[in-house]
Amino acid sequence: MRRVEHIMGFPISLLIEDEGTTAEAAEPAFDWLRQVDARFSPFRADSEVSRLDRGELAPHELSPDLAEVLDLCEEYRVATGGAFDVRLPGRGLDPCAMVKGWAVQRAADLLTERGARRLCLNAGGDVAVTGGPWRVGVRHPERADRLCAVLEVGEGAVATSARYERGDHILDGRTGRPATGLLSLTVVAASLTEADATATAAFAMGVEGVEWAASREGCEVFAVSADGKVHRTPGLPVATTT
């Protein structure tokens, strides 16, 4: 069963390779992702995030889901010394860097709880998989027609933060300026919540973020710095490199 929808500003594709799976099996996951977009988008004036940012909600009035997301944001802010920060001066509250991986991992969990055994959920290039092995390509940071690595993952997630799609869009919260020390950084972890947040946080830190990400329990890292140097951890599940 294959299905693709455009939610949260990027394509989300689902592949379930279990026999007899119908399109209806995917509906709980996509319905959840649509709910997250409506509730947590900083670009929707009526979302819970926007209402909190305008001071219309008190901390005790937050939904458990948003409270969880903000707790995770604070955990990464502290862990990175402020490089990862969803409350930058002069900007509104924007937890998108945490929400994406968290929400997509929850969607994958919904599917496995309902019996899916072999699936790949791809959200704008970040993937959560189960029932592998699955092969996940890592795009070359300077050549769109090439891969610089192919990873083999059975259960878990792969996320990449890079400059090649949206330019210098990731800011170092310590300075408020774009993070430019890396071209791309990929993290393999047990969940997309961890992989995506760690990749974004490490990218915001610059080259020092490679070592920081590698030090986190259960995380493997593949990165290319601005000078073209490749960094990789020994346990990276590489199928092939180019």
The other form holds:
Amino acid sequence: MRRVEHIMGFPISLLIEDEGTTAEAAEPAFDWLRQVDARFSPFRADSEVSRLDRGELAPHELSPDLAEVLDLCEEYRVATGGAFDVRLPGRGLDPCAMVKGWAVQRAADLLTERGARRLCLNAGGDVAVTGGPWRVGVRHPERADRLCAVLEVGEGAVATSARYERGDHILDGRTGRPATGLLSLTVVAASLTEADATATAAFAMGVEGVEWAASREGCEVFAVSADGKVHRTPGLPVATTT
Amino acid sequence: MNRAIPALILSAAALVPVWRYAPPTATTSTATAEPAPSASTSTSGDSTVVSGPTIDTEKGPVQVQATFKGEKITAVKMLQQPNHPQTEAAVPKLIEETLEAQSADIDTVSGATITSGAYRKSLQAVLDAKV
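Alt. form predicted together with the partner chain, vs. the form predicted on its own above:
Below is the entire complex, every chain and molecule, led by the chain shown above.
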């Protein structure tokens, strides 16, 4: 069963390879992601995030979900010395970088709780899988039609942050300026919450983020620096060639 | 030779940030900090060995020695360095490789494919079009 929808502004591709799975089986996941978009988008004036940003919600009025996301944001802000920051000066609260990985992981979990076993969920290039092995290609930073690595992941997540699209959209919270130094950085971790937040935060840190991400427990890293060199951890699950 | 000494001071300063990344655990100080003289120079044959001054960093003293052949640096040696590994054992040493383009049999693609325009042109869109 294969299904693609555009939610939260990016394409979400779901593949479930269990016998007899129908397209309806995907509905809980897509439904959850539509709810997340409505509740957590800073681009919707009536979202919980926008209301919090305008001071219309007291801390005790936050939903447990948003409280959890904001706690995760704070954890990464501290761990990166401020490079990962969802409250940049002069900008509104924007937890998108954390919400995406967290919400997509939960979407995958909703499906496995309902019996899905061999599943691959790809949200704008961030991937959560179960029941592998799955072969996950890493897009070449300079050639959209090519890969620069192929990973094999049984259970877990792969997330990539890069500058090749949408220009300099990742800002270093320590300087407020676009992150430079890396072309792309990919993290493999047990959950997409961890993989996506670590990839985004490390990318914002620039070259020093590669080592930082590699030092995080359970994270394997593949990075391409601006000089075209590849840096990877020895434990990166590189697929054998077929 | 006067030109070489500021250059050495610069190289020592450039090395200092290397230790800043190391976690602040295990800051055992060691007895490397002999009262070091300022820069010194010795010449043998066509090579000149220059030792820079000792620079105190937050992780300990750093002193660099360079060997010159004419204007070119042929060797650099750390005379003093903080007894502090650049990376803790818990950090896996990163492997450096060259960037290669490849295509292969894959199930999905990880990459920053966040706009629909980019998605339409992506390998993932090709995979999604498979029945």
